[in-house]
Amino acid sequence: MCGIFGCALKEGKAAPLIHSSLKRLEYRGYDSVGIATISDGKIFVKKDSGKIDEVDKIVNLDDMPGSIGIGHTRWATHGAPLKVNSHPHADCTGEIVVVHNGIIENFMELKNELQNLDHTFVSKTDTEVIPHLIEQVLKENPNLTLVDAVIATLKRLEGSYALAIISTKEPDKIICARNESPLVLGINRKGVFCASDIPAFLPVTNKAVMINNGELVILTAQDYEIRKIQDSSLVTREPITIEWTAEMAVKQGYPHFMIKEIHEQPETLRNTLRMQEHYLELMSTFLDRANEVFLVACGTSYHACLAASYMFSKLAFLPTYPVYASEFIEQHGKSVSIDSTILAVSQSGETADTIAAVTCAQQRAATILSLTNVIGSSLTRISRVYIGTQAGPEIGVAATKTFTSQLSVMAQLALRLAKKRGKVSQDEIDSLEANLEKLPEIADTIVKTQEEKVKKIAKKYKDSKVFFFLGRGISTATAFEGRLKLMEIAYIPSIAFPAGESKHGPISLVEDGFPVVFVCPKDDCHKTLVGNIMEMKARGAQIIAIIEEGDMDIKSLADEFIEVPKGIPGVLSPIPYVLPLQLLAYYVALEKGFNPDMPRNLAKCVTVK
């Protein structure tokens, strides 16, 4: 999740204004920097890895001419965090500059065609494409304009992009285009902005136009032109005005990161579905030729890999043992070898003590291969392989989005040593890939149709002592996880655990009133779940029940019931049903006063053991 600021200004410089915009974008997150600005024909450019302040002191990011720039700050998915990554990119011949926040899916096609005709890239970013088909565009066709060029090369790309470009070919302009990732506009008396989110211009305009997907913009100092993509036709927007305070803009409107994180979970999943075909390829490769599996993790990524676990075991007869980071070197540290492989997922990468875990797994010569949502963390430095979630930044202390990001990957990491094994018939599988391409259009819909009910559910049960989540199969990991979020925010004590072991003591804590949560997917456990359901009610208990769209059986059982589209094979069912137990965690927070986005006693990474 990138950050993007453009301008182009009546009068004075640049630079300035993008450098303080991109510091308003710095709680999206980013790991370096740069500006570009245009000035008597030239281009300037001034980057680095680092903070924005860091590279500051050392380029002097305001020491630049020109009135017209472009400004980044960068979250790394292609290529780790080096100046050489930083954007922005140009072409072979320094003319064309871009900026880039999202994900091209065919870069790697792209690029090879480029090489073969002679152009030369020196990053290992999927954007380096971008200015290069410009380039070659205007190459084989003189006597386009830049906007046709452009739009030539946007009919190219495949994936997710929001663009932001400045050529000395007509160096009066900025060009911006938006395919999923967000672009905004902002105008005033003194000049024309585009950026990823509204907080970059708010002290300087509160007048905004909003960019749908397939738009491209052409920006001056004086005005703005809209044109669709698709066919160049002129599209007419008028400004809005944005009431929000600057806190209010950097959630984007939202209260709390914790429910816009939530909200933007769609997004995030069809970011992993774009997931670079050769990373998947070594890393399931690596997995096959695997005699032991260890997944290890903490927390919200231990439950990822709990579920991960089943998919592994049920799509590609793969064993795999999920284990507490903190408990891996005590359980496992003598026994790892040669022979073992280890799977590490961590949202930050710096997690202490999954890292102690890995570091001892190496030193025994075992395999390292990891996911995490940080490139150029500790962990990808020490693993053989790593995979980006390509979730973006999560500022919620309590995990939502980067859950869900690693579930999807692990699931696509299922699928393709399944296909590697040929342990599942191919119809089988083109269906699960179908139904995993349709979990963010599914997500949205959760969201969009079940906060209300959620609301009243947690206004209902906010002075509750205590919560029972159980499930069975892997959905006992997705009432762990909702377990966890209502305990990390809302400070109610909760267990958790497979709903067959509920007659082995626990049921002994059911009285009348107590609230149970069962996690209910239409799967192989359901008619088993179903007389679960019915003990915990015999004896009083409250049933909260995550359900399948329609399902009669328990919803008859029921005293509050969620619902969740229809047709979610249950392998894939962590992803879509945890969103409903992550917004009840939200919701009964607020309930009970709570601020979700900073729960007592925790921290986002946990760098101490």
Given for the second form:
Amino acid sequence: MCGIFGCALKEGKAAPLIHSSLKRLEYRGYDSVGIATISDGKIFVKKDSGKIDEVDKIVNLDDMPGSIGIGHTRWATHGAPLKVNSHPHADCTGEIVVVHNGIIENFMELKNELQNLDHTFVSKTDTEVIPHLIEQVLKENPNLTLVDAVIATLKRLEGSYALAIISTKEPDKIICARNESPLVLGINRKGVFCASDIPAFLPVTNKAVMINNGELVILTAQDYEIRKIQDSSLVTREPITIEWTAEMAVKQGYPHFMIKEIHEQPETLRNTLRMQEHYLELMSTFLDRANEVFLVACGTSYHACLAASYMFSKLAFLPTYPVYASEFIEQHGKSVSIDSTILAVSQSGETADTIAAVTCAQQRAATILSLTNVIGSSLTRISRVYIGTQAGPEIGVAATKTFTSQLSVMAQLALRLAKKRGKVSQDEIDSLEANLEKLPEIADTIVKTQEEKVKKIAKKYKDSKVFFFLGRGISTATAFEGRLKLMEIAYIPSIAFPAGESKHGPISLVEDGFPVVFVCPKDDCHKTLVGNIMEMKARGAQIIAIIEEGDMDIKSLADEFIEVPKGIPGVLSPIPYVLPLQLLAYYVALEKGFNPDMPRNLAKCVTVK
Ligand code: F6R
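If the structure you just shared is the form predicted alone, then what does the corresponding form predicted in complex with ligand F6R look like?
Below is the entire complex, every chain and molecule, led by the chain shown above.
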């Protein structure tokens, strides 16, 4: 995710303000930090891997000259959290430096092009192409202004960015720009600031100017000028006054991190779907060659594995075995061997049970692959290949956005494998890929259109003593995840089963008014599921159904329904269908007066077995 900050002050040193502002952006990433300032026509840079306080202790971030500067707190995506990959990044001459939040999708081709023109790269990051491109534009067009060179560069970038750039060529300004990644300006009588987020500058000003996609800003200590990247036309926008308290600001105005993170899913899915092709290619090659594949994880990450086992089977005809990490050693420890492949999934990359399972498999020469949200975590260090899930730091204890990111990476892997194995028609693959691309938009629609309805349902059922969550096929995993969310933050005992299994025992619990949540995408299981709903209804259950928009078969049976946009293929359905369940858990917890961000007895990262 990363956080950027820049400031142009009328007087005084920029570095201490950049340092303190980056501290307030640390929630966006904290594996490396860096600051660049300009003074007397020279650029000064201090950067290293580690948390801001750790790096500061060694390099004294405040001790940098100049009243103009930019800074960055990193959450690694491209390249490990090492000093060399820390921002700011510079061109060959060191006269143009850049901080960046986002992902430049076409960086490989740009890098090749620039290397052929003799540019020297020192990092593994996508960002480093930006200063080199600006340098190259200026080399080819020496009469261009810095702003025009930046505009020409931006037009060549594909992907997302919030950028702040300084250069000795025009040392009185910062140029920043936005496409998808957030960017906002702050203004007070001492100067002008740019940041990823309002909390960065809230202690010094509550006057903010929001920057939109496709806009560039030229910022000096006196003023700011906004232009459209497309045609350089001027945009007039006055500052607004932010009324948030500092605590509200960190949560961007949301009352809790959990709801903020639920709302972030359109963005995190968009980022995850920008996965670099070669990582997917590499990991799917390992999976393709594997004799047996175990999907190993705990909690929510285990539910992602469960759903993924359906994806791998249905799309790639690859059997995989989802296993609770805490059971792996007992269940498979002796039989795992050089012929086994482990795909370990962990948001934190530090969960003790997952690390123990992976270590055991590694000692028995198994191939270790992993998926994690934290590059540089223990899991990445013991994996042959790992993929970062690009969800940004997740602070709410209950996993939400990392679950959908894990699922979307595994869906991409399954599709990649499907192509390799040639078991699914090209038409079907094309259609699934198109549907994957639509998921961020669909997530946005669900949150925008269904949240109020979910709130009402939460109010109505908040005093229920127990809930059932049922689904068939891949929706079993969605039902399991909905149940875990409700239990862990609203403390309501809940039961989840594959719907078909419920009549082999659990149905005996059902009596009048018993709430049963059914997850009902329009997939191959739909008809049978209707039968399961009727069985429950006949025993007095209250049916809360998550349905496809306009699904009259189920609408006519349900007491409550939450609608998800039409046309999502069953194999991708857990990604959008889990959103209403996350919202349900959140609002039931609120109704019951609990803090969803701090569920009792739980920790975000479980480092004990
Ligand atoms: C539930 C939740 C936990 C985690 C589990 C694994 O909301 O967050 O169940 O999913 O502790 O954590 P990671 O994914 O970090 O290994």
